[in-house]
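Only one chain is shown below, in structure tokens, and it's the form predicted on its own.
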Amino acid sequence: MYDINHIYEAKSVEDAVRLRMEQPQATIIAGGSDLLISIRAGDLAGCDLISIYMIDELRGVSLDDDGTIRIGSLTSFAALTKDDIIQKHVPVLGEAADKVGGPQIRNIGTIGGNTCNGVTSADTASTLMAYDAIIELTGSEGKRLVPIEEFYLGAKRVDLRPDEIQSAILIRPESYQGYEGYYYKYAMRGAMDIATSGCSVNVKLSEDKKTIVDARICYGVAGPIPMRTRSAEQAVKGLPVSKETVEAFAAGALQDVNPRTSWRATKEFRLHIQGELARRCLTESINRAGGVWS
């Protein structure tokens, strides 16, 4: 059923790095929810694999002393959704994880795999990018920290060196404290489907809840990689919470996106829904933040 030549099973992070150096032709496998499909389809026929699935130190969510949220790369979508730290500080990330596939996929699939496969439709990637997440990579020379925007190099290409594995995803306190967010996935079906487009927005309001201090937005399937739309973000800073501000946000977002036509949707349809997603996600983020509308 699966044309696999050899599987090497890493027992620790150090062991995984060693195997990466000794078996440079091998592909890393975590939960396998994406990779096994590629193998069965013949895209990776006869491959060697390095399994990191048994490395328990890469699982779980913790809070560092400085307030940084540390998410182990082997944390499953199901665990992420239910985690107390995620629910308290960045609940929108748990909501995005809950949009992935069905229960079986969410129990086996990992947030590290969701980002390392480099696809633009990854449900958690948009929210992580909207929160300025940092990717922690561990290799033969130690740890390397890469902002998630720089981690994505192109369609299905990420900045992962031959001797490295992704060990964690970090969200700094300044990136989430005081922010509220919302993620919307538009797909042909309500479940078990890849996003036609996805949008994640978070917002920080003034003390009186009447003004937007900061807003961030990131799309999936608006280009070859998850995309921040800076024009939208700049368009609303310092503006009052109002319908006009929401419209300015949506207009700014459409200046930066560049979706393609595929069998799932035309470019024109994606542009239409991406404008609407910007409106909905900003509106809901403002409401969650207790915004006072003018």
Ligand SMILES: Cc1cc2nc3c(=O)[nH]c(=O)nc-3n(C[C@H](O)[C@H](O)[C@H](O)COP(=O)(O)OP(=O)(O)OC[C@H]3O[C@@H](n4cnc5c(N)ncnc54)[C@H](O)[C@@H]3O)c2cc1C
The other form holds:
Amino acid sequence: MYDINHIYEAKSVEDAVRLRMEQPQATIIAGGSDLLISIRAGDLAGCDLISIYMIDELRGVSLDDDGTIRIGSLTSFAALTKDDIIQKHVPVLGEAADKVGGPQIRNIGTIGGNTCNGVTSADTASTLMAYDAIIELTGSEGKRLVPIEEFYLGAKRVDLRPDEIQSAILIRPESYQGYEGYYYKYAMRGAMDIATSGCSVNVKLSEDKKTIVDARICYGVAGPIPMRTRSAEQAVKGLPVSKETVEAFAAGALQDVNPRTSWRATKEFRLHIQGELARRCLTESINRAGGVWS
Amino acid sequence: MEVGKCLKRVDAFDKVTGRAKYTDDMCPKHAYVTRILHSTIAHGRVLSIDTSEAEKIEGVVKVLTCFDVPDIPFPTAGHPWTTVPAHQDVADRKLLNEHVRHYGDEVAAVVAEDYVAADRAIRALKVEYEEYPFVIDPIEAAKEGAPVIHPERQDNNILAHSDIRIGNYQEAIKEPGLIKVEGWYYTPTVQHAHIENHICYAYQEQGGRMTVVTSTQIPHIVRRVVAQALGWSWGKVRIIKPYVGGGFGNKQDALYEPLCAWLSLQVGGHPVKLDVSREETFVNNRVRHAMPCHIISWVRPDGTFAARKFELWSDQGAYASHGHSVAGKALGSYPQIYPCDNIEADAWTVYTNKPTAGAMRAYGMPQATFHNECHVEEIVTKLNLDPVEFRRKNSMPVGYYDDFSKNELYHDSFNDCLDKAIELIDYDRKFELYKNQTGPVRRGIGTSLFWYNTAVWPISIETSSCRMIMNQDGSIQLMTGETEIGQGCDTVFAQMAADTVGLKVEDVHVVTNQDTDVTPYGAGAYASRQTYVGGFAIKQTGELLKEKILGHAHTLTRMPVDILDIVEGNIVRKTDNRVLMSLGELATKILYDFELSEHMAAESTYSVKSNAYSFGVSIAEVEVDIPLCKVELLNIVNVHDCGILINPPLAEAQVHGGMSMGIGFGLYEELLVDKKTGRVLNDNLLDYKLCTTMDHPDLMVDFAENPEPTSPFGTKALGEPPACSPAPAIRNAILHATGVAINSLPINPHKLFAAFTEAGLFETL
Ligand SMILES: Cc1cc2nc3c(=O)[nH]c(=O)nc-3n(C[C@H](O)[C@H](O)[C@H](O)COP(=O)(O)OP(=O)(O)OC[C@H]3O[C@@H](n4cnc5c(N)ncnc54)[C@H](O)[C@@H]3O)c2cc1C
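Would you generate the structure of this protein in the form predicted in complex with this ligand, following the form predicted on its own above?
Next comes the full complex, this chain leading.
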């Protein structure tokens, strides 16, 4: 039995925005797979909720005319993984979503909730950040677009204004065309776990597949929010596809990450794993892109 | 014959369709609910609890604190009672405790109309504590000057110590040419994590008697403990046990039934439900004893033992529960599996300010098996011997006899099991193939033996009762004191009863719900005892019933009894196999006959005065990704000699479950306690890394069916044994793959990182 005072059911995005303004004390609930945990723990006892879960217009993936991939915020992990557009253009995002929890959670959990929850371990967040995704927020004054790196303000804090909901996540064509990526979720067991560290890498290779034109890397659980390690990205741009390049990439990544020791893992262990993940994810991304090793 | 057949479980249909009723399904809707307030210090005293705000909350019925409970310390362990005071379980806790002995100890309870009210009331309670220093390491806790956890006991935290002395250790080590092998081995605190958390509800009826409906493994024992805790006479308490969603030993303790009964009394006997959360299951139920063990072996170059020394520390946590019985069992196992003429072995069970340890599947043996099998592997490595040959040569020989339990190794069980396991997993080829690997990803294969007792004789009584009631249609109702908790005993009992009386198994109706008002006495589900012990009572009672039936058959058919038999529910004349009448005809006639009328039933108690060795082996094959500090379990096989299988698929399922637990113990699970506060850090299934189906290979199982001569059905322990040997087999496989010996469980990536770093393995890649 959950200690919930009242639930307001939004019928449309406008309705949700109106409820946001009328009930400023209320919290948005989508799939509830993060929120209900907090309510059960007593953190939000007696809360008011605005449910957006029935707003079907927020579900599904589509391609805009300019090639932008538009992911509705209520799209579930399972739907994301199975989606044709995702499989064709950013399969790594579908694979990352498929690493979440177990089948039940992948059916109820949404990509909007995964990002708005503001945690560093969120399995889709590092891939979205590694693809320079744009967060679309809808409020009383219409839509606002924020790059995902700016959307994350700090642990459990995102740039969501009191009258807004997150309506979609966008990936621009220049961010995904020609890129191949790979995500590794490092966890203590094969399912139903939160990442000890996650790493998402993608690369764009030269025409002859021998040189790295661009590489991007983002970690989960390397800091309070998902973290791009730009030293790694800079280090390999223009370098040949080789073992040395992979090593330079890992060394660059380790310059930027700043994991903490907690009871869940020591800093030394996290650093070791993060270095190894950079190597494996870059190697696998290059292989997926048809890279020719020297 | 029904015994030995692959029969469907008697409860399969009800469980699959959701008709099987568990405790919560039976609880009346108007029952009050309960929440418990847990201490936020590890050790100290409750000075005061301000309940005034909590009592004002709408829906709160009553708030009760440690200052309200009866001043009656009681024991919780699920052991049969003994009339010998020195052997009685330690009574060291009250219903709620003013003296707080671990972080999360129970200090107050709220009874309310619903959980929202109860939770709000819990948050509104204000507690003032006096804090004492605390200790969470058993070896530290046993030292002079450690914080005393039970000052009422004059034992400085050492709940008990026991020892074994064989030959003369000090003299034996003087033999020239001996090689000394020494190590410390550590097994962590883990929890049972059964699916159905503990739950019970209590109410008064029938002139003040107290009924508790509960998810328990031990209804008759719980009745006694509830009565003791309330200071009542035992007959006034009634325990009902519906279907149970697993227990693994955690429910072999009176967990909350005494408190729930007392809470109901405080609200006029109204039904009160106590439904424990997963967090409470981890912190306030029972856990497996963590056990560090120090072993020294003096070995001759040919790999035979000259002398051995064991020092075992058992982490009891805050309250005695099963106490030293667990370490005692572990200690007793060391000299038996690898016999040696000179042994010095000591075990200490020590209180710490941690969750209470109690019974958990295999009761100290997974710990002892890990200690000993790691150590043996160290000997093998140091002396460059073959691990399997060493085990064949040094393990308990055929004909071995233990003077205390009177157990004997009648068959060549270890070799039988090893031979099968080796073939199933293709051991010999892989063992050679995986020698001297280099590179970041390596494979290995490792072995472990174990032995186990069946039931607890001669430490405790092994008494089991059975009642069979004949229906007019020739079927019977079967009641035993033994408890179905998911393991399948109702099904094997039905098979045994069918064969003894001469019925088809579908004509045996097992009364699965137990009610201490009507269920005959039995000790319950623990010690892998029920199939063995229950078998004696069923056989004896079935024969009594059969005698009665044949007596009536003689009257009705005028044939001499000795040429009559009961076969598949018919009275048969043995001389020509003619069916003379069906049991249904006989039973109807006998019940309704003006002259002969009798309601046919039989009841008897059997007190078993024997025990039986059960044996087995695990072989595990792993792949170790060294840079990622990850182990993948590729294959694992368990082969058991548990005597004759009563129902092969049920036996196999039992082994699967035990192996899974062993895998968790080996690679994943550990309950972590914060050194600064004493708080359990991972009291939930996210942070407590129970392994998932994704972490299991297909589990291979086989049996060496050597009949157990003492059992009427040739059977012996299988419930707990499968959990004993997987972890050391996995550990030995990792050693084989990497050359790195890890002596502390679980072997998770954190441990591997530290061990590989220390061994300098990363630099060699
Ligand atoms: C058993 C279990 C396993 C899990 N395993 C994983 C895992 O492996 N990996 C992982 O990343 N996560 C995991 N999670 C966490 C969770 O499922 C995900 O974070 C999920 O994406 C949350 O989505 P939701 O729709 O359920 O969010 P909710 O719980 O409904 O909301 C989460 C937060 O986001 C806000 N919010 C949600 N949608 C919007 C919106 N459109 N606009 C504005 N604010 C919004 C809510 O107010 C709330 O603060 C697990 C959870 C459980 C219970």
